[in-house]
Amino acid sequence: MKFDNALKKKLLKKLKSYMNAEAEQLQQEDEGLSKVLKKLKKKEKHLKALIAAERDEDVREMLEQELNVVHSQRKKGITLLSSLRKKVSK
């Protein structure tokens, strides 16, 4: 099968256009991970504050149950982020 240089050309920019795609889907889902990150840090920050201000045991209990949750999606989404930034990478 021969294939003249315009097609070629095309061709290669279409497969060009594609792995760009790619890249960049992975670039803009790196970022919106990451600064859902960044916002659960600072409530986790802000959830610690208030359970050391907090007087009342009920209240503070509810806080470090919520903290913990906040904790572990944090963590979710850290793994998530290195096995992206592995992916990119290769």
Second form
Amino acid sequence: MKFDNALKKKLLKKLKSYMNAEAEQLQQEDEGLSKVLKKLKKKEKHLKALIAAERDEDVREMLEQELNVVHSQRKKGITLLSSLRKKVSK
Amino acid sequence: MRNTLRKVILPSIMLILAYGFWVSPDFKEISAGVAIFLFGMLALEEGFRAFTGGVLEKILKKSTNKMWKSLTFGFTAATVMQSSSLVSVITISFLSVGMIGLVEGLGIVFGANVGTTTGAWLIAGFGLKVKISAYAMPMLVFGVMLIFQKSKSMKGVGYILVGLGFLFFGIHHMKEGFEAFQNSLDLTAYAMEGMAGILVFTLIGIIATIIMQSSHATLVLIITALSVQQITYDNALALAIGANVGTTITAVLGALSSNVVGKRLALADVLFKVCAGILFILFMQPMMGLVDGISSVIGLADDDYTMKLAVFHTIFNVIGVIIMVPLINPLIGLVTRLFKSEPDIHAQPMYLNEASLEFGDTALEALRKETARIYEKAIGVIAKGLSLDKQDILSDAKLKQVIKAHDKAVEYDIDEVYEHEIKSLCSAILDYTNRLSVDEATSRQVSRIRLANQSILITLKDVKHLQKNMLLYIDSENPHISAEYNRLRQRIAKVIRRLENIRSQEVTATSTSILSLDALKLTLEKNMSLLHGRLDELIREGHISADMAISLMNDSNYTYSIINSLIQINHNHLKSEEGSETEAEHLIALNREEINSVLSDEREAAERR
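For comparison with the form predicted alone, kindly provide the form predicted in complex with its partner chain.
Let's see the whole complex now, leading with the same chain.
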């Protein structure tokens, strides 16, 4: 029985992705977390700028609250990312 | 079988009618009258539909949000139009397009019943009768002109005028057709004494009013007959009772083209008038004594029977309303049981179909869209349940002002919408998800959608519980309790508005929709602890009673649950699609302990300052 080259390549790719499924998933999680963390960093900066410009006490308080939340989210995200990377390196 | 029957019945009815038209011109006239009348009802409903969510709806809501206001509204309208049945018909159209609720509708009908007594006084005193059919033609002309205009409200007014024109026109033709029978109505032929006389004349009153399509016309007939002593005073009173029952025929005809709510109102109107009629027949003698007493107080002569008839008519309607107003809720319960509504046509799933079941991604998209649709509906229900308006909540207006503008409690049956719309849609979603065969990743997303739908149901149930005391307290005379309940309303409205902003957020470099919900969770926890503090103070200072405190405690828990569920719905629905970023957002989203920890950090920082 003979395989043509294209089919061989396809089957090998499938096998490789099957063998590396977990690694691939971890890679995807890493990418996702990194992207979101970047967004959160930008959001933090943006909120800080808004707070500095805001004159209304109530609105500023709300923005500050949001900033605290974003800060905590970032902290959580960084912890998650570092533990994920540790897992990958093992 | 049913379809075959349908195919047979309609042509048969048409054939019978055609034969009737050939045989009797009067029958043709009456049938045409009914047809024109029904068409008028359709036009009227179309007209009022143009004003739903607009100025007319606001005016109507404001002028009917209390029972006394509804009664006054009905009374004034019937006095001006000189026809309680027309007011009932217009009320049915208001109801059919959802501009008012059944309670308000019944209030108007009851008020109109009292308003119709002014007609009795006019007829008895001056023999006057306002002839509304004379307005039909100008109404049709102006109405049609307005229908051709581009503006939606102009068109609406046009349809209303055309509708009224056709209603008057229809009644006119029915009357014309019945004239042949009217001439053979000789009341002396039935003269009878005692209870038998009362019963027979009540029946004659009913039939005469059905034939003449107007209780006013019957009243004229009664007064004329009474003045020439064709009938006795007792019989005249029985005729008046019968006229009151017979006048419901117009509302019943109007309800034919209406939806189930309109039918409920018509039935309630019939029940109200029949009950009042039976009551007055049973207590005829004491009532006559009361009429004599009142007549002598207002200086009527003992033998001035025509004016005494007007007094009786007024007492009859006023007492009827006084008795029925406290019984309005059982009456509504009864008609609702008798006329069960089918699931609304809008309650049919719009996006879920058999074809998309085969494709995981398409099915998911359909589920997401359907859930978004239910959420939109639910927000409307929540707004109404809180005596607010969805559009106002989502507007740019300050929420404090929005709450202030809606400071009156408005009854709204959440159960009705829940049972007939939301629940069936959610069941359709659950049923659809059960039929999906999907892989592990997709099943996670499906499960999120399912959770979002469950949260929608929980939210509505909570709003229903909250509504009970909220309606009692938002316009309470105790400013402390009303302020607290209005604060609860404002909190929910604020969350709905913020969620709407998050949902409509475009994908930008900083958009993290799921994570944006955490700020709302923080506000929720913060407000809850603030409320506990304030509640302690209110009790300590004696500003609110123990009962109020208990209600407030329970209702603040419901509010907490509503807001929490609203956040959960969005959490599960917003990003139910799979993707590395979405998953990361779900992972990073803060749980309750983490939110509380942010809150205590904030508190510590505030104390340090």
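Superpose the two forms; the largest set of C-alphas matching within 1.5 Å is the rigid core. The structure presented is a predicted model; accordingly, all values stated were derived computationally and were not measured. Numbering follows the first chain given and starts at 1.
Relative to the superposed rigid core, Lys10 undergoes a CA displacement of at least 2 Å between the two forms.
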